[in-house]
Each structure stands twice: as structure tokens, then as C-alpha cells.
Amino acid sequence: MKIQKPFITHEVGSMAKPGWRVKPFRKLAITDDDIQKARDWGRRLDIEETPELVELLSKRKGFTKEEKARIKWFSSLYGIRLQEKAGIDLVWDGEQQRVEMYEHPVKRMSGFQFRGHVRSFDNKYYRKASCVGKPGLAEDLHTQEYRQMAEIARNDVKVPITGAYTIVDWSFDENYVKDLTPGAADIHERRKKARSQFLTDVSRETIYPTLKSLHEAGAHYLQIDEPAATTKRDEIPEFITSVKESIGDLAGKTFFTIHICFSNYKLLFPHLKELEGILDEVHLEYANRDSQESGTTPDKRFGYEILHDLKDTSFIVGLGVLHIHTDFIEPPELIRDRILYAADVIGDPGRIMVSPDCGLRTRTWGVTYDKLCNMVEGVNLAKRELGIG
């Protein structure tokens, strides 16, 4: 399924939340800033629900279930508001309703614990699970939560879940390695037989059916995200065989995109051509390796040598064009300069989608904004200058 018109927008997943929509569930009374903050962005993005929300977070403290619920909801309806509001033309709530993109699909599957927390980056956290029998779905990961955000939402909407590979490589084995035994002549070779075993299963009876309920519930934008995807340069080949029975006989029925950040890209090479017909788009990272000059030269846009191993295939381009670990608000010059360049590169600006690197939750909604506005304002300068509408 292909899209012709040029440089569509889209944020990658994920935005920071609201203290309002944090503290109920880590039982934190809501302050009068709380209060405050949901008021000033319900007055800027135009929320006519807000005086109910507002009426809600009074409570304080002790919120029922329904009322917890009724949070998530309102924190959906801000975050969509929002990348509306900035322009945005596929939109998702920046996972409000989620807790982060492992833990929340890996505890609605069978066949894994959670042992604890572990470190990603900077002071964020998320909990490690364990792999304790053959995976399979114990609850619906996402179809009911893109139903709610179809509801929602006045612009198409793009449901970004969690890829087989990812969860596999952040996730312990002691299911499919327990009867190996150290030591033994073929153990590296069983070791690895062990480890596709894994990845198979999650792709087949955990992605796979996620990806058919969204389909058939009318989403028409998925996005699988795989940023360990080059974690195991030698492992490349069973991540694209991954992809390839997470989505199975759906190639061709939606539209499929894949979101690889911060990699050494040039592991994924010749493989990913292997995926040509099963997806559309291939989001990768640019704007955090590039220059912060403006111009279109090479020497200015180095951050996008990528893009020279992407011309030759029939991927959309999904180019980020915004830094997602600094407050700088890149000026939406920059933003047409990194446009036109990969417009130059590729030779065809219907294969180019644009978005951040990666999704911004690690930024504040102020500064989230700010950059998204100012991408959709370099989109249109990038549109003016190549006198395209």
C-alpha cells in the first residue's frame, strides 16, 4: 500500500505525560501546577473538555478505576490534540495509554515474568521480563486502544507497536535455552537454533495477530518498531526473517512501516532489500548524526549519507529531521534544507515521510510542540521551494 503525496508528517510513538495523567496511578496527590498545566493546554489546544477534566483532577487523590480511566482518556485526547494542533497528519496519542513500548505488550502475553527494573538511557527505567514457556497473547495489546484513539482523532492515525526482534533481544531466556548444556560440541549451533525458536513464536503468535486485529479493525498506518534491531550485527538476517512472519499475508493489505533508531544502518545492507513488498516505509534516525547549518550541500546535511543505500530501493523514506535528545527547537529552515536535500538524494519527494528521529517523550510538551510546529512550517517552505502543493 503506497502513498504518493509528498512529506507526510507523523510523530514516531511516544511523548512525555502529564503529571496529571502520572500521579493517580503512582498514588501522588495532584498539586494546584497540575491543575494549572491541564487548564493552559486545554485553553491552547482548544479542548472544550477540559472544565471536566479539570473538575476530575480536584478530586485530588484516591481515584476509583473508572476515574484512573477517565485520566488515560483525557491524556489521549491532549496528546492527539496536540500533534493536530502542530499540523501533524498521522497522529497517535504518544502512548499515553501505555507504560513504555516493552513493558506494556510483554505483560498482556503469556509465557513471560518480569524480573525488575533495568536502565535504558539517561534515568529512565523500564522492567525486564523473562521468557518462561512459549509466548502467545493473553489480552489484546492494541486493537482496543486504537479504537478509543480512531474516536478521538480528525486525522488518520498510525498505531506504532512493539517489533518480535526488540522484544526478544530486551527480553531473559530461560525457556527455549533450559536444555542446553554448557560446554557441549554444538552448543553454539543449538544456542542459536534456541534463539530463532524464540524470535519465530513471538512473530508468529504475538505480532502477527496483533497486526491482523488492527487490520481488520480499519487501522491503516502500522508501524513496527525495532530499534535492537542491529544490536547483533550477526543476527541481521533472523531480524528481516522476524519481519517477514510478524507480518505474513497482511503485506500489501495496509501500510507498513518500520522504525530503526540509532544503529550502525549499514549492518541492515543488502538485507533489508528483502523486505521490498512487505514495507512501505523504512523510518530511520538522521537528524541526531547531522549538522545543525543550514544548506543541502553534503558537507552541511552528513547526518543523511543513509539515504545514498536507500535510492535504489522502493521504500518511502521516513526522514527525521528533528534531534529528539535536546531542547534545541530546530528552525523550520533547517528543517526544508534537510528535506530538500533527501528529496535531491532520493529523486522523488512521494517516497519522502517526515517526522523526529525517534518518538519525544524524553522532551517536555512545550518543547515537543515547538518542534513539531516548526517541522510542519519547514515541510511547507520545502513544498514552496520545490513548487509542489
Given for the second form:
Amino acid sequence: MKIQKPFITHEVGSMAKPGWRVKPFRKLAITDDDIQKARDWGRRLDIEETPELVELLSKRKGFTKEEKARIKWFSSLYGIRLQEKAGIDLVWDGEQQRVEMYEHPVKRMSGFQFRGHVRSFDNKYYRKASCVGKPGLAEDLHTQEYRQMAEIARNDVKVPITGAYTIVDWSFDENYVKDLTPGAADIHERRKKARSQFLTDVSRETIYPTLKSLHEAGAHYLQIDEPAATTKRDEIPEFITSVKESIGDLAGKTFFTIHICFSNYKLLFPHLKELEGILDEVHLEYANRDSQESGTTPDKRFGYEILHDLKDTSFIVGLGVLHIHTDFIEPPELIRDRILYAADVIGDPGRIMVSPDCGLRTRTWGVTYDKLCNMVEGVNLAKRELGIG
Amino acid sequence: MNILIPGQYPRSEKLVAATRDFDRRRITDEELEAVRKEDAEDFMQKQTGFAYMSTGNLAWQDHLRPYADIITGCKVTGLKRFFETNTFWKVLEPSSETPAVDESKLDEWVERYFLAGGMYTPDSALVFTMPFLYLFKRYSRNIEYAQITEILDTVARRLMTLPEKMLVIFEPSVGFTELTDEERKLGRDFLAKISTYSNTPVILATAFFDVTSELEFLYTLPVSGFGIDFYANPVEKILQGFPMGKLLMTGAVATDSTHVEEADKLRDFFNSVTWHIDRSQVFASFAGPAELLPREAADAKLDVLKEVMS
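Switch from the form predicted alone to the form predicted together with its partner chain and print that structure.
Entire complex below, previous chain first.
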């Protein structure tokens, strides 16, 4: 699916959840500060329904199931309006309806059981599930969510969903490896076969039907999040196969993005070229590894080196221009120069979409909003520089 | 009983929750320590009868972080993926051009990190775990191999003077990266040097990767034994040419699956191992760091190892 407009902007997925969104689900009381923030952001984002939210929150605690659902709806409304107000073209709600990108989908799949917490780093742990039977969909993953967002949004929406490889890599496997014997002569082959089957089943039985359902519901922009894509250097071919199996016959029928971040992108090449004609946009994180100095020369834009590998592909380049792990507000001029550098390397502004490196959920809404506004301003400066209307 | 659980054992769900509560200032330091102590005692209980017990290193963030406390001017910087897992370590970066161990801190440091804050006495029969040179290099910045060698040598010397210890030197880089001749020599020289400090057995433990192309290097190293992940290596290839008299720490239960191995299957595995080497030289263990598993799964796997090795 082709789009012609240069430098279309989009968010990548998650944003922080407001205190008033989180507390009712943790059985914590809403504070005056929470209510004031709801009021302030409502005013800042011109949200007409703010008085209803304030009234709802003034209950403070003991919310019913229906009231909690309404609070979540408000959170999505605020998230979408924040992006629209910043001038983003393709919006999402900052994943206000989801716990996070792993637990949310896996809880809605059959064949998985949560086994307990494992360390991510330091004292940060996440709940990790194990595959205990053939994976399938126990309930709708994202279609209802999409319909709700499409109803709220004034701009086009882009739906992020966690990809098959990441779900497999972030899960344990009890189902496919149970016949393994330690030290067996064919241990490598058997492990590889088990892994491939696990990936195929997640791709075909959970991700493909989810994408198909979203397509049939009218979603035009679908983003597959695969932060784990390059975790195992010998599994890039399996990752590529899983993307093919996840998209299947939907290729060309809707706009598909793949988002990968904080990875060794060199490992993706040349395998990624196999996804030409299947994927439309390849979105990577760049700003995190770039300098903060303005300029359009390679010595200033060293974070964008991988563009040279993407140049000779047919993909639209999803260009991360905002570092998501710092409160540094990138000036529009820096963003402009990152875009101009990319346009020069790729040679076609129509092949570039502009976005943050990844979801901005570790930043406050204030920082997120300022970053996104500057991103849009940077796009306008780049267009002006290139004489694009 | 010949079971060894080096490195970090997974924290219990209760300790994970308490740590999170502490970070969010919901509980006090004393309350957190009480949960940690309870967890450590539970783990101690599980190891009754083991030749060498492990403290589980339940307070450590990762294997390198304790070193930030004793290396002069050492900063803890950004995250780096722990090999091909979904766990991340923070990278150490000494600010000094000549980073070294502050030896005045060493006794207190050993007690805090290696004796679980005094839960164990210095003469307890314990397995200690240290990073090897390549692992340290991979998760640090602006520090040369010569300086890393000095740091690890200082620590090893202190640990190996304590009686009744086993030292496991952890190194997943073997089989993961192509080592240069210089790196091989540095590793060999380091191990030769520490082997003179005491009779403490030293095991070089690999993990995650196929090491069969490195056996010629591994098997000529001056150590007491080797740790092998048998989910990445076939028994026949590892044990053909296994050096006489060396110990084998067998990675027999997987750390990338919560599937609890059947006892019969593990018995068959150990029979195939002891067909090559004497049972007294074999230690059963996890194939990689146990802490990659949730506690309940690790405990279940430990139970089956105990059943098989009893």
C-alpha cells in the first residue's frame, strides 16, 4: 500500500498513564493533584468532556467496573487529543487500554500460563508466561480497542501490536521442548525445530487473525512491534519467516509497519529484503545513538548510519528523531537536520515517515507533548528547506 | 550431594514484591531485609546436604554490579543486553585511568556480597561466583584487560584464602565471540596465577552457547573443572577428550524453559555422562543462570535434580 505524502508523522505506541488512570485499578485514592492534572490537561487539549471526568474522579475511590472503564476511555481520549494537538498525522492513544506490550496480548491468548516474575534489570521484573499448549486467541486482542480509538480520533489511527517473534522470545516454552533430552546428539536441530514450530503457531494462530480482524474492521495502518527481533543472532531467518506468516495474504491490502528498537540492525541485512512487498514501513530507533548537534553531515548524524543499508530497499523509512529516554527536548532545527540527512541518503522524501524512536511512556506528558510539538515543527522546517508544500 | 547452584538464584515472588515496595517507599529497609533473610534461609534449607552451598546472591543486581562498590571511581552506566536473553546488565565505567580495587573495603565487601551480609561464616562450605575476564570486559567500558585482570586477581586472592570454598568463574563469552590469541593468553595466565593461591577448586563455567569448537582451548586451561550447558552441547562431543581428573559441572536442567525435566530422562543423561567420567567428578547444575527462571520453576527443577542425584 503506497502513500505519497512526504514526512507523515506518527507516534510509536506507548505513553505514560496519568495517575488518575492508574490509581483506581490499584485501589489507591485519587488525590487533589490528580484531579487538577486532569483539569489542566483537559483545558490544554481543549477536551470538552473534562467536567465529566473531573466529576467522576471526585468520587476518589471505590470505583465500579463501569466507572473504571469510563476512566480508561477518558485516558484514551486524552492520549489521542494530546497527539492531535501536537500535530501528529497518525495517532494512537498511547496504549492507555493495555497493561504493557507483553502481558496484554498473552493474557488474551490460549496456550499460555503466567509462571512468575523474572528480572528485566536491577530490581525491575516482569511477569513471564510459558507456552503450555498450542497458542491461539482466547479473546479479541485489539479489534474492539481499534474501534474505540477510531471513534475518538479525528486523525487516522495506527494500531501497534506485539509481533510473534517478540511474544515467543519473551515467553518460556514448555510445550514444544518437552521431548528434549540434555546432551542429545541432535540437541541443536531439535531445539531449532521446536522454536520454529512455536513461532509458526503464534504467527498463524494469533497474530495473523488479529491483523486480519483489524483490517476487516477498517484499520489502514498496522504496526508490528518486534523489539526482540535481533536478540538471537542466528534466528533472523526465523524472525523473517514469522513476519511473513503473520501478514500472509494481507500484504498489499493495508499499510504494514515493523518497529524494531535498541537492537543491532546490521543483523537484519540482507534478510530484511525478503519482506519487500509485504512490509511498507521499517521503523527503527536512531536518535538514541545520534549526536545532539545540528547539522546534516555524517559526522553529526552518525546515529543514522543504517539508512545506507535501507536506501536500496523499497521500504518507507520510519525515522526515529526523538530520544525517548531523556527529557532533552530536541530543538526543531535538530529534528529538521535529521530529516534532511535522511532525505539526502534515501534520495526520496516520499519514502520517509517521521516519529519518535519508540514509545514515550517513560516521559511525562509535558515532556512528551513538547517533544512531539517540536517534531512537527522540525518536519515543517524540513519541508520548507526542500520546497515541499 | 554433588549439586552446585552458582551465581544468582531467582528471588521469591515475595522478595520481588518487597523490593518493588521498597523502591516505591512503601516499606522500610528493615522490612525488606527481613523478607530477604527469610528467602535466603529458605534457599539455604533447600541445599541441605550439598557439598558447597550457595547464598543465592539474592541482593545482587547482576554479577558485575558489586564490583562498582570496590573499584575506585566506578560509575554504573546504561543497560546492555545480557547475551541473547531478555535480561539486561548495567555497564561499569571507571572514571580513573588506573582503576583498581580499594582493598580497605574488601573485607566488608566480601561479607556483604559473598557471605550474604554475615548469614554465613567465612569457613562455611560455599560456592562463590566471579566473572571471567571476557565477561567483565563485555559489560564495562574504558577499562583495559590488564586492569580487569588486576581487579579480578585481587578479589580471587581474597576469596580463595577463605577455607572450604569452590570458585565458579562464569564466562558465557566462550562460544559466543571469537577470542583473539591475546585474549586466550590473558585468560590462561589469569587462571594459572589464581591457581597458586590455595587449593580451592576453580570451575570455568560456560553457558548458552556451543563450545565444541573451543574445547582445545578450554581443556588445556589450568582449572579444576568446567561447566557446560548441555542444552547447547551434545554429551559425546564434550566428553570425548575430556581431561582426566577434571570436574564437570553439568548444565542438566534448562534455564530457558519452565518445563520441569523428567527424573528418568535426567537419570539417562547422567548415565551417559558417567559412562565417560567418574560420578564423583560430576556436579549437577542448571544449564545457565538459574535466576533466568521464576523462583517456583527453579525450585521445581532443583527438586528433580536432588531426586536424581540422591
